[in-house]
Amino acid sequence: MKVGFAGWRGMVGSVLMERMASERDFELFSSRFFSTSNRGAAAPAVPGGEARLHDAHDVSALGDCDAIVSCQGGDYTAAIHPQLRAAGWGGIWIDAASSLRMNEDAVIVLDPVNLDVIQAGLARGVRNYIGANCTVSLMLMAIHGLLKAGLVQWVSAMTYQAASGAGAQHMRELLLQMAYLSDAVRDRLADEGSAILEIDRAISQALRSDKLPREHLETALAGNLIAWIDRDLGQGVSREEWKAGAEANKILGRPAMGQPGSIIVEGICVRVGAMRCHSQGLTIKLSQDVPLAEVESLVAGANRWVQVVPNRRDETIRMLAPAQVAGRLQIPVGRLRKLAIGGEYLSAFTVGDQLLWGAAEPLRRMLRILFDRRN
């Protein structure tokens, strides 16, 4: 099997390369790397990899691959994917971008949750396998056990999404904003006798200053938050919020949200000043009043990456935090408790590295599924 890779130098692509090298995936097939700007340069040195980079817009070179993994972005997918299919390419397209997710001829991949949907897609000849929205993937992984047990009627997901979810430039700008704020009060902080209200006023002025770096974030994120992610779809709904219900039901192989048999997933998506990892506060309406101990058991036993954190102060502060989770495949779930609304209402808080389970890992595992099926 020959696999082509586009967008492997970007943030998601880099994480994917690290994971594939760590799991020795490259030993399973031959690899061809593509570049939009550096054709002919040395390609990454991986087992079975070709020595030189190919042009990422060369449909013939792309079409020579049995599968293509793209982390290049939606514009690239929109330009190249139709050309490949029009040229008669019948290979498997695996993509991190959202462009093809909701197409009828595409399966959204999250195999610990929907391996049956993926296998059914392969059996009927589906050739497009797309990674899900990061918060949707992390939410479904976290509550997988409740979904398997048929206990979820609806979910309200309040997301707290890191700067890295918007891209590398947003991460850099967040750090520049932090530095700008620090510089604004450096002398006052050095003086132990300075009044905290003076420091607070100086920070407020700096946050509103035209000199605050905001080319990519548009506004302050350091010491602040942004209560809107992605474009406005009208009626007060952002595209990021729409994705939750639309993609979750497709991943689970259910009817579209709002139709009989679907699960309602709603909420508000917020950008916060974390560098990496998305957090989510969940309110879940269960189909029946299940004892909390059973809920914890179902959540913990669904897949080997979910980790139930006891709903106690010390464990929560130590374990249920982006700084603890960054770079790890584990998805901690905590703050599990029944709400005063009634026994069918459950709260939860979960954190996950969106660059792993929210982006790169499902793509890597889809390649493994494809390889195993062919062998």
The other form holds:
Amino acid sequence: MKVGFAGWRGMVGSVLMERMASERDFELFSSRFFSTSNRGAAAPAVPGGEARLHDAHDVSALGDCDAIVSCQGGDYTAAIHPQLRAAGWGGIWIDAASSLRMNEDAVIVLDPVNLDVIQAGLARGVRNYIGANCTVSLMLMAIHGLLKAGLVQWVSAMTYQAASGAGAQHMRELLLQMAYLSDAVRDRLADEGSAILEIDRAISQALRSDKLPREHLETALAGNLIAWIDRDLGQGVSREEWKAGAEANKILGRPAMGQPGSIIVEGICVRVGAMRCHSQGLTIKLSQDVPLAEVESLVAGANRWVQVVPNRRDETIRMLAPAQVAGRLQIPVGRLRKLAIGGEYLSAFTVGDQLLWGAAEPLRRMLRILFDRRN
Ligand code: HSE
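Having looked at the form predicted on its own, could you now put up the form predicted together with ligand HSE?
Below is the entire complex, every chain and molecule, led by the chain shown above.
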């Protein structure tokens, strides 16, 4: 099997490369690396990798691969994928971008949750396998046990999404904003006797100042939050919020949201000043009043990565936090309790690394699934 990689140098691509190297995935197939700008330069040194970079727009070099993994972005997919298919390429396209996700001829991959949907897709000849929106993947991994048990009627997800979800430049800008704010009060902070309201006034001014770096984020994220993510779809819904219901049902192999047999996933998506972990406060309407101990055991037993955090102060602060989860594959779920609304209403809070399970990991694992199927 020959696998082509496009966009392997970007943020998601780099995380993918690191994970593949550490899981020794490259030893399973030969690899060809593509570049939009550096054709002919040295390719990354991986076992079974070709020495030189190919042009990422060379349809014949791409078409020579059995599978292509793209983390190059939606514009690249939109430009190249139709050309490849038009040229008769029958290989497997694996993509992090959202462009093809909702197409009839694409499966959204999150194999711990939907291996059956992926296998059914492969069996009927589907050739496009697309990673889900990060928030959706992380939420489904977290409540997988309840979904498997058929207990979920609807979910309201209030998200706290990290800067990484918007891109590398946004992460950098968040840090520049933090530095700008801290510079604005450096002297006052050093003086223990200075008045906190003066410090607060200076910070408020700095947050509203034209000099605050905001080229990518558009507004302050440090010391602030942004209650809208992605495009405005009209009717008060952001594209990020729409994706939750649309993608969750597709991943689970269910009818479109709103149709009989679907689950409703609704909520408000918010950007906060975390670096790379998305958090979500969930309200879940269960189909029956299941005891909390059973809920905890279903959630904990669903997959290898989910971890139930006891709903107590110390464990929550220590374990259920973006700073703890960054760079890890574990998906902690805590704050599990029945709400005063009634025994069928469950609260949960979950945190997950947006670049790992939210982006790179399902793509890496899709290659493994392909490899296993061919051998
Ligand atoms: N759209 C997500 C975000 C990241 O903006 O956080 C990618 O799924």
